[in-house]
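Taking the form predicted alone, here's one chain by itself in structure tokens.
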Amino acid sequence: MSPLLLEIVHHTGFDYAEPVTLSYNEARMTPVSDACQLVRRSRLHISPSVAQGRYLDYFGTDVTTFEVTEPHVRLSVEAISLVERRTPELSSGSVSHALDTRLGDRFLEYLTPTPRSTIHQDVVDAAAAGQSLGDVHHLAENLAEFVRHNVRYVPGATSVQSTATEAWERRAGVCQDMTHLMVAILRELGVPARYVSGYLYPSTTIEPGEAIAGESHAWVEYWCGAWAGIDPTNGLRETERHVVVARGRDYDDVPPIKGIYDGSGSTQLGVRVEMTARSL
């Protein structure tokens, strides 16, 4: 597939019940540049207008920091990015590469269950039943299909705080839940796995210049001698339509915006993502 150039506008924020006098925040809304993805430009518009700082976190995510020291009843953050994206090449990989005992220290954080990515052993046994342990890619594809078959995509069935176990017990969830569930199973089988957050251009028909409603999305990367991406929600491998923003152990490492503030309760503004294919 030829590269895909995407302009992404992502808007989010909070309304406060009463004026907030002070808030400290981090935004993970800037896509990463790597072998398959080039960020041509990216900027954040924050209201109220404030100074911004930046750093790369432990997992390689570009983080924007800012503090608001004037009274405000709304915090609005809009990220605008232009990203050139290619379909990742799938390297050969055997399960032996994934299960190499020497990886225990190197990928300890991607092998250790977290509260969000913990699952009962009987679920792992059911997912692994009859699986061939020759090809880790084949294993990952079968596990993604297992998750899709057993957990229906139902917006509102879970909350942003839900865990893999809760999604499994409800047999329903969204991309975040399906990703947590697959990550949990892979880790229990000894395969390093990490949570990926970003965007998915939802149409396979690319119309340059046409703005469409995009999606904040989550999928899985697993180790096979290199990292490989797979999307259990949609039953496909990572494509040029997937744009990576953040990686981590689970959702708690990658929320688009988080912080602390001095004031009363808040309500999220909601998330709006608009994606436009541009000519290369």
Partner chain sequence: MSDRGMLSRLAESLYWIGRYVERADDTARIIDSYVHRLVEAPTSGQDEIVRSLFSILGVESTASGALTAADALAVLAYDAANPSAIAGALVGAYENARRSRDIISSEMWVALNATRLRLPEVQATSLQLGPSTYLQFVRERAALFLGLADSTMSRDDAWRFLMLGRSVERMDMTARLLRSRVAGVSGDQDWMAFLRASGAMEAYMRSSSGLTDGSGIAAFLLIDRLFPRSILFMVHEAEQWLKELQSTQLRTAPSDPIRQHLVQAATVLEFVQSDDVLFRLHELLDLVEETCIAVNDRITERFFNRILAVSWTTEGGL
Contents of the next structure:
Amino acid sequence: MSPLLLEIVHHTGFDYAEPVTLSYNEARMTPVSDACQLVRRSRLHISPSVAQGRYLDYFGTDVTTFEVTEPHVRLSVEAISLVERRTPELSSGSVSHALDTRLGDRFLEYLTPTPRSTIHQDVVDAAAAGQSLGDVHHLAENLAEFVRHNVRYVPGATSVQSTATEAWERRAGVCQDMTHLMVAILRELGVPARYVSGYLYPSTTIEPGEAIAGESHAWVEYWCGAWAGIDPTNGLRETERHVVVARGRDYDDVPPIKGIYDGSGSTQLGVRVEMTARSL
Amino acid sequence: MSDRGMLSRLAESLYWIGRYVERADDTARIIDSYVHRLVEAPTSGQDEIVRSLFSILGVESTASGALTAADALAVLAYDAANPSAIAGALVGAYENARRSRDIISSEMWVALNATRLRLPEVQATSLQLGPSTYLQFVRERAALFLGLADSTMSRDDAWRFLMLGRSVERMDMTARLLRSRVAGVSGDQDWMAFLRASGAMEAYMRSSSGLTDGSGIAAFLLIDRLFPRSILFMVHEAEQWLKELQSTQLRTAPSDPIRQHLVQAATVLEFVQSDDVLFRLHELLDLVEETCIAVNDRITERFFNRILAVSWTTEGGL
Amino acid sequence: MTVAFELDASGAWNEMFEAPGVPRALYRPVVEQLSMATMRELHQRRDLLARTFSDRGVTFAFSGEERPFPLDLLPRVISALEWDLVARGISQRVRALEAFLADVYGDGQIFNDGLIPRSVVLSSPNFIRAAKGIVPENGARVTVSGVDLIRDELGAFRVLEDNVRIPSGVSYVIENRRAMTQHASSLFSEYSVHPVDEYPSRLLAALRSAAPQVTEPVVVVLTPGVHNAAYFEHVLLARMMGAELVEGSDLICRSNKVFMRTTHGERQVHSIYRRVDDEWLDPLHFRFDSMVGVPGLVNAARAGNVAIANALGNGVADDKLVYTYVPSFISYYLGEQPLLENVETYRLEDAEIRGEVLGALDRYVVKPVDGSGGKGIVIGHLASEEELAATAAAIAADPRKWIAQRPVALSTMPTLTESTIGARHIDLRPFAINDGESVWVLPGGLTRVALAEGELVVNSSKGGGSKDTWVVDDRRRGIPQGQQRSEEPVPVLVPKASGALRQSDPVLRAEDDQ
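Given the form predicted alone, corresponding form predicted in complex with the partner chain:
Every component of the complex follows; first up is the chain already shown.
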């Protein structure tokens, strides 16, 4: 398939009950360039208008930093990117990595449970029941199915702070939770897995030039000799409609925007993503 | 760092040490002179005196019944939690000194620390021997502190902020005192107590050749050019400190707004006739009060501009 | 009562005596001086020292209270020749740790070469991912280090632990020397003692060399404030370096630069000697509830606009488990043999070793990998049955969190007690400064003494004291000299009488004339 050119406009921000004088922030809203993805351009528009700094963090994510030092009641951030996406190829993955200790050392960080991605052994046993751990691709597909089958997609059932365990107990959650859950199970089974944050062009039919409501999305990558992506929420492998922004151990390594501000006024968040397929 | 500015936090601490020590001193002075009247007055008559003391010092009374001397002392002297009370002001000075220990001399630090430590013991003694013991102690310690400051501090910005604080507070206190005289001036006795309270007794007597007249006294405290406790004198002093503080800056605005407040107040005061003082007292004291508040706020904004103990809240999410 | 020296009956090395009644050559002058005094005189001098310390506010916060950190009258004396070996050993150790830190926060080559499992480093709570990408201007991450040493039964110095985060205590070294020269000057006669007052200027130079390239780098000391246990040290060092002592709220970051709020506006800061822990340093990256940190500081350091000394994330090198690998770092990174040995230490992850240790727990000293200040150390032969059982359970639950050592009898030194001069256990914390070019070691350092008889944990937070530590030139015939110090003739000042009378007022003079 020829590459897909996607324009993404991601609005996010905060409304404060009372004026905030000082806030320090980091945005992880810039897509990465790698084998399947080429970022043609990417820019952040911030209001109030402030200077921006940039760096690559420990996980290789393109981070934009900024501070606002004048009183304001609204902080709004808009990331506009133009990305060329290719369909990821699947490498042969019939090697069992479950017990390889050298791999265990190399991918330590992606094999260690985190507070968000911890799950009880019973769930792991249930998920892996009757499966051969030999073919990691089949394993991943089955686990994605397991998660999708057992956890209903219910926006609002969980919060941004929720963990895999909480989502499992509720049997409901959003993509963040499904991803945490699948990552947790994979790790317990000895397969290195990581959390991916990015965007998904939701429609399988591409409408060039038409801006459609996209999603700020999360999915899983697991190691099979290379990193392979799978989307448990939608029951899909990673496609050219997925745009990668950041990878980490769990959500806490890749929040689209995080920061601190002085004040206690409550914040309300409005998130909007628009995606437009463009002709190459 | 005198020619490059000093840490705002330290400048602010020194300014407030100046204000608090002056406050403790002047408050002690005021209460001391009214103690006689309190002691002489029957218990039933104490309420009026105490209430007027409260209003001089800008303290609200929440008590419902008749107020007594004991109430006055409890609220205006011994309350360590209220920065408008003597004890509270001294604690405030101590706390600020603690944070700026490396900028004040160790002798100054020891003086404030020892004062704070001895207060409870002196308070206990004064319950037996009378409040003058406590008030006298406070005034002596304040004098000691300022004497040490005078002899151990370099005349740099740190010194200027200390003195600036003292000027602003003294202006404020003297204005309060004068305001208390507007209502119900009755006779020489009252004026004598008043002069003692403002520390102006001997100085005024020498300048007026022994005549005590309300108008002359008010004028002395408001516009005398030589007496260090007069408001006009303090206005000139404050202006001088500010001028020196700003002259060390690289870029000075030609007409600096903080000094403008003081210059304007000085101009008005300089042109007041002695005879008119009593007549215009309200209006003039309003001006002084406004000037004190404006100057304090502008100084804080310009030099201290520190974001107080920020408590951060996290934000993060999709 | 004349002075008597009690010796320790255990096999521990005695610093001062080679046999009962026979002082080591180096100590002979001190012992002679002390023997001429009475116990009462010694106690008087000790009290004088203590008073000097309180007056100057040299204290340490112990259980929330400010207490003086007692200075013992009897100095520890080390020959310059012996010190030379110690200094070279410390310099070597610091250089190895520097290379290790640069590696683990960089390419991680040591992991790829299989010398140390990633789990030891990456799972440590002290591994700070935000430190990746922060490269110090002068290459020094460990500007200040305190490599704690002990002397074993054979008199050899061994490394007890590395401290490369925020090692403290140098203010005691400086104050101890000051107090001793003032109040115990007779003890110094016949010795040529290396001075310790070069420390602040060396530290300042290192902080300046760490700063981004500007003509006049502004250096500050960042303190958590008056309530911090080591506040006195922050004040002392700031004063001696002529650097501003700031708190978090005095600084503000703008566009990845750090500024100090002054009465003349904001002034850029280039190098920060920070006495605030990593966790509290930057509420944007770490604990958001920190009131002592500066948001944006880490990003400013990464952008190269400010130097943070010591660097972020040094805690992985401080770790007691990593300690066991340090000798291999010395050969891996430096291609050298360690000049100073570790105390023999066992990792408990290995089932066989763990089994052996758990089987005879009362014969080991076990330490939590993350403990500091002597917290959590269990000395097997002193612990109760319950303590041993609880410790065994903790080890079994998380073996990675513990290391075991055979008890080393720390060397002892005569120390003044209430009734006598008794042998007490000591250790040594030398301080070293790395300016990127070389590692300079302060001559002497802090000898900490456990004041309770038999007590093996000398840390100040457990109520210990200290001794002035002298590195001396050996002047005896035939014995090679250590590093020579140049000596200037001391000018003698003789007061001259001018003959003029003091002034007094006319009234008094008139009375005099009558």
